[in-house]
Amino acid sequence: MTLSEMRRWIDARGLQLTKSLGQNFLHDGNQLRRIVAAADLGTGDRILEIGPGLGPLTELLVATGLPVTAVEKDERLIPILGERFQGKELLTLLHRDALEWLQETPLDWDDWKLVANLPYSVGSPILVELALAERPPRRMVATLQWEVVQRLAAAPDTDAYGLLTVLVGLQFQSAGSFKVPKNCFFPAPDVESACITLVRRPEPLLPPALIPLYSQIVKTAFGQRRKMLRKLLRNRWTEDQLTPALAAAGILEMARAETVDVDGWVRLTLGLAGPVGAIVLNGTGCGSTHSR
């Protein structure tokens, strides 16, 4: 879909694009093909696209011959997508708020790959929701604000490192990113954009039963990121629980949340998990605590 085609569809339907829905549509063919290539699609993959808009990326995804589920919130765009992709039996088009749909419909995403130009206002929550699923997607390729992409790939003790890094980093690793110029979108966004590839870890760092505890710990710890980690965790765990768990995780007494890497958070979770964590630490349960 070229820019002129995109304009024709918008003008013909009298559409007023909405900033609150993140409607900056990517039209540049080269960038769209780079996104599809980053997904490394192959036999057996199922594709999830969130925020298809007018369908420029959908068009390339459908052309792969793989099943595609596209979730679009704006009801004005559903008829356009239905018309553009009429007869494409492998495309499932859902008119839903994607974040609500993900939260209400827990699925086994094991055979899926997310390939999407995510609405910037909800891009981070959507990635977290998928990343913390019991069986997350194999790969997530997403166009986001450059600032968010930096956070997803950040190292500990840097300004960009934070809660998003740690939540997504439990089950995913960054496999690279590339910037997408503003003039590749219509209308051009106010912020810099980039596409990041996140690949699911080959082995889980924690068993699924401990993922909610991991999430609880890191959300508490990053509640006030400049405060000492131990003081923040005291609100939920006793000293008798914290002292041995922090020591086993190799986390210093004066450490702040932003200085602890994913491996440290995993070890702390295991230390606070009681008997279940002890089983994993002893090597008899699911999970691994190898470093990033």
Given for the second form:
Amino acid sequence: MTLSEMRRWIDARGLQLTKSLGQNFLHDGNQLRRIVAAADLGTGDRILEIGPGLGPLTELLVATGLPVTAVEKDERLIPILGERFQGKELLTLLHRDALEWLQETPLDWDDWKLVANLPYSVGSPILVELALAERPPRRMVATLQWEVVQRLAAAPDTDAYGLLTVLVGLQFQSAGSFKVPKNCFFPAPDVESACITLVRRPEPLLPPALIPLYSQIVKTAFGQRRKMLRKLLRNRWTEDQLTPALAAAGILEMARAETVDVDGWVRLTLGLAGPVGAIVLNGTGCGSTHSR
Ligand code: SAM
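Could the form predicted in complex with S-adenosylmethionine (SAM) be given as well, to go with the form predicted on its own?
Full assembly next; the chain just shown is listed first.
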């Protein structure tokens, strides 16, 4: 979909683009093809696109011949998408708020790949929702603000490292990113953008039953960035629980959350999990495997 085609659809429908919905549409063919290539799509994949907009990315996704589910919040775009993709039986178009839909409908995402130019205002919560799913997607290729992409790929002890890094990092690893110049969008966004590829870890680090505990621990520990994590965790766990769990995780007395890597948070979760954690620590596994 070229910029002039995009403008034609917008003008023909008298559409006023909505900034709060992040309506900056991507019209650059090279960038769109790079995004699709990053998804490494193949037989057996199912594709989730969040925020299809006028469908420039949807077009390339549908052309793969794989099933695509596209979730769009703006009701004005639904008839346009319906018209553009008429007869495309492998496309399921949902008119929903994607975040609400993901929260209400916990699905088995095991065979899925997210490929999306995400609405920036809800990009992070959408990624976290999918990343912490019991059966997360195989891969997530997402265009977001550059600042968020940096946070997703950050190493411990850097300014960008934080709660988002460790929530998504539990089940995903960054496989690289590239910048998408502002002039590739219509209208050009105010912020810098980039596309990141997040690949599901080959084996889960925790059994699904412990993901909520992991999430609770890191949310508490990152609650106040400059405070010692032990002090913050004391609001929820006793000294008797914390002392052995922190020692077993190799986390120092004075440590702050931003110095602990994902493996450290996993070990701490297992230490605070009681008997279930002990079973995993003793090597009987995570009780779940990914298909590939
Ligand atoms: N994929 C298109 C493209 O690349 O040109 C559009 C991307 S635009 C950055 C984000 C899209 O997400 C818009 O179409 C917007 O209406 C839609 N959107 C915003 N918030 C949403 C939400 N909560 N759920 C689903 N779609 C949403």
